[in-house]
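Shown next as structure tokens: one chain only, the form predicted alone.
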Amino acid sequence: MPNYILPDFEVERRDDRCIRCRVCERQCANEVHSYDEENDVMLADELKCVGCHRCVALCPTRALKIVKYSGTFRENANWSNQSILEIYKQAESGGVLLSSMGTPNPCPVYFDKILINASQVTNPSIDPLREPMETRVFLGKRPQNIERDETGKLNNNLPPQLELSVPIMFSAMSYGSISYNAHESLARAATELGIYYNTGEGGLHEDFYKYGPNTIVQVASGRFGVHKGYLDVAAAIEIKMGQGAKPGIGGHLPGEKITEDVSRARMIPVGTDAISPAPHHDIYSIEDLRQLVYSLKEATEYKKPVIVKVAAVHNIAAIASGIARSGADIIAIDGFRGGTGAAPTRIRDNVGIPIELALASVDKRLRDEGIRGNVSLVVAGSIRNSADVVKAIALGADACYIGTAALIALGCHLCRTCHLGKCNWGIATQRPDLVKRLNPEIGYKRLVNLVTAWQHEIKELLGGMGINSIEALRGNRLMLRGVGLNEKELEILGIKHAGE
């Protein structure tokens, strides 16, 4: 039977530089490299290469290069190489194609078509080095009325809030889909930065309870790891209804990733697949969702805000309106460019809508209905830099979740094979020999550096707009202009075209 599958990458090895140290062989979890002792030559099985570049990074003589495979099928505008290879794979396996991280396809990135306005003369800019700039934000329900006591002092009638030093949080990534060391890095960084990280739907390892004041715990359809202590230790609770990379689809963590530690955190047997159904089987309406929201509030004595996370889909504004009336304190919206540990390729690449359009439509709907103060909005789905954060806030967000950006800071090379459990950088794996490749002492410092750098840039961007606080930027679409957008897109985003 001929092998119809072509490799994605070629390994180019300069024999004049290669010293046969076999570092590449030892470092490759995919077993691409091998040594032919008889002929004293290094070999490469290119079909196994995922393009993680660890061998390239660690080769002491720079003898290696990983390049895109040059042997392509006959050119065809309708049938791309990828389309043909995917059919070959399914014809061979009979299975659903799985992929990790966000979609690599060219899809609309509206952040790149939005420009930030700047102040000049009549509304002067602010120098963030010399004047105070407030990047702190509070997430949660805002009171309808100001109340004072008999002496005229303000009563603190605020419902439970999350206080962030900067409008950025680490998004949900479960223990099991990512390693112990990756989780520790996220938890330690969130604590040092004064922000929050999200456990995902995999429960919380007992070692990380000490980071509870900076932890958001998740309640998903599988209810993995959910118990009273788990809820009590957290700063907030998130009900996961959907995920941007796979709207309408449940979760699946393969049994080989369910190690003893993971099984204890998730409260399932070692080696069994962890499958979350697509729906919560107790939620089929906003009324049902309201029951769960208040059950969680009751269980935690109304001391913690409750977040509801949904995927960005075509009727997201109406969905958000219902969630805002359900008693939730925060709505998290995940756009279709968001990352994932594993998703059906067809779902990841074809279902959902961009976060920019979803956010703008939700913010407008809640304002039109007079309930914008009932909830805070947190958005996710390929937030790549500080400018994306600023644009999202100007479109109506209170804060942003970052996931892929955080993993890249830890060393991820976006090879999009997380579901295989062979992450060469020690992030999306449970293999002890691979997990130890990520040093949490280094990892958390890199995350702190990333968010600190973004905070400096956010202050610079705010100053350039003549704005001195995140709160003054929220929903301020006058500070945005579109380029290369049609009238309908501008209308949904609620911004003017550049030059107007």
Given for the second form:
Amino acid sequence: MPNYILPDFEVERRDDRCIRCRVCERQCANEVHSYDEENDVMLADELKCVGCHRCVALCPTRALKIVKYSGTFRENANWSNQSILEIYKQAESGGVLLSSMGTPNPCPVYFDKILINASQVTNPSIDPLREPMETRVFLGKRPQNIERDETGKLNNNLPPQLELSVPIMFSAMSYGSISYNAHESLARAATELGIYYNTGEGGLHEDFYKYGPNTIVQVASGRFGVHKGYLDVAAAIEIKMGQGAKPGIGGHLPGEKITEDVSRARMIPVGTDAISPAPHHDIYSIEDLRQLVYSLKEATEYKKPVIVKVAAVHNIAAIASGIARSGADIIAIDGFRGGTGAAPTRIRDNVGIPIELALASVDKRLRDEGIRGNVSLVVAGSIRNSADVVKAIALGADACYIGTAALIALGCHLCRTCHLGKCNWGIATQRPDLVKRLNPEIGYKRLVNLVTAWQHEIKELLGGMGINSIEALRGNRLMLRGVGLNEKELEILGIKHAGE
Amino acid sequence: MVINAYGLDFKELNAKIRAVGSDCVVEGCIGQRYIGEGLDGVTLKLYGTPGNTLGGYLNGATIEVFGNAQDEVGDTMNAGRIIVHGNIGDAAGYAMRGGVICVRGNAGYRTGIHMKEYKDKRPVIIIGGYTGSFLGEYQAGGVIIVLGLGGPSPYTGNIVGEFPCTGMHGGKLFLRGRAEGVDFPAQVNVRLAGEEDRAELAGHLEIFAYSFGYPLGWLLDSDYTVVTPNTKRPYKQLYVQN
Ligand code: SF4
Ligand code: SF4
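Okay, that's the form predicted alone, but what's the structure of the form predicted together with its partner chain?
Now the complete complex, all chains and molecules, led by this one.
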């Protein structure tokens, strides 16, 4: 069948600089570069290039440049190049379009239309260098009442809590979708930072049990790697109901990615598909969810909080209200722009709602119903910097999950081809030669640096507002103003327009 | 040690069972959930009707129920034995990875859904009576045996309900008899048990014969149908990189 597909990128190689060292050839798992011995020239097969920039970064003479392919189809504002290419791909293969990472489409990013307040004159700002600033948060249920024993002493009736030095955690990314070294980097960084990382639904590698006090383990519909020891070692257990990048869709790790080591963590044979269907087949209602929540609590003797993670969808406020009554301690909401190791393009780009709107409406609903204290709220779905964290907290979140940002810190160049399993940066791959490119010793330090830098920025932003603790920012929507938002958007976000 | 479950809620009852920490008999179960979760090394004998998720995450303990059990018996069980002298509800053995669930009577919907296996762990579910629909959905490993000793289900006229083995991509299913009139999906192979299958079956059925007093020879004196996946990739969706 004729192939009408155009390359996404062009490889520009400056011949005057190229020393034929063939580094690019060795570094590219997509096999873009090759050497033509006869003519002593480096060649490039541009159709294979995913734009991950590994070769550019490693070329010793800076001879390489990857640029957007400049050839276009006849211009058409309705039928974009991308829409046409997608049709060619499907007409040639009959396949469902598969993508990875968060949607690249220009969907509204409300965080960018929200501005943060600062004190002037009347309410002095605080200098974080001089004054103590509290970024520590606790996640879990708040006790509903004070209990005393017969002598009048306070009973400690505080349900189990997670303590975070800063309101940031690494979101669920399974071993299998990301590499051993990526997991090790996340686990070590979480431990050093006093925060948590999340195993995702792929079980826990035995080498990482030692990071248990900083580990959140996930239980998904496929229950991969879930057993007593896995539940016991964790600081918290997360029930995965959904994911922002693919609400309503399950996970499917193809057999090729179930290597010996991944199979040990998932506790399934090497080379078999790991299928996590969209629904938990034992959960069709909030009452059923409650059963799983309590089943996990019973199994771990009520010693650890249970998180329920859902995708941000249309009815999220009602859903969250149900979850808050299910016995869960923490609700994690993953927004429309969230990342993924693989998702059908159409689902990723069209299903779900942005996290800002979901968060604002959930927080309001839980407050209106007087059950906000039943749960902590953790939000995810494209938290890109410390300002996003601050805005999320002011909109009502207790903490944020970061996934893509953490991977970028590890060297990810957002080429969005994680599902090919050939990540040249050693992150979304199980190929040993690629995995070893990510040195966990360096990786974990980069993550620690990132979160530490954000922590400083959060303190500065807080200080500017005249606030000295995260707790005092939570749900403090007066600290936010919208720009370029319509009445309805402002109403849902519960904020005023700039100038008001 | 005998515990009287009457009037205790599940939290109190399970705390008591954990506190005993050794073999015990629980009398008067009235639907308390999560009994015996994650236990290993002990034997529980239960009278009355335990509630949902009996023996979830079970890790080696033996639980024997002299009565019926409800939904999700042996949810995500890792090792051990659950023997039920009556009937059980839906989703028994959800994602179980090891151990045995042995039921004298009938089972509800979705028995053995997502059952797995791993290395030397090969879980087994034996149902003496008939099962509801969606038997062995997404089965990825292990062995499910349905004997239909009391005859077919009055609802479907078969010893299994509708849509058995949907999404099956591992493991094995044995049905006593010839499974005539059962609609299987395209992704499985259906055949009569051969010598090797029958030898395997005999091994699995020992616990059933012993627990409920059936002669093993009598149980084996029948045709058996064997169902296995014909591919490891039931859902291999054709994807194109975008
Ligand atoms: S890495 Fe740079 S210098 Fe080496 S062969 Fe490739 S383009 Fe030439
Ligand atoms: S993790 Fe690797 S494959 Fe995925 S987007 Fe980042 S660089 Fe590309």
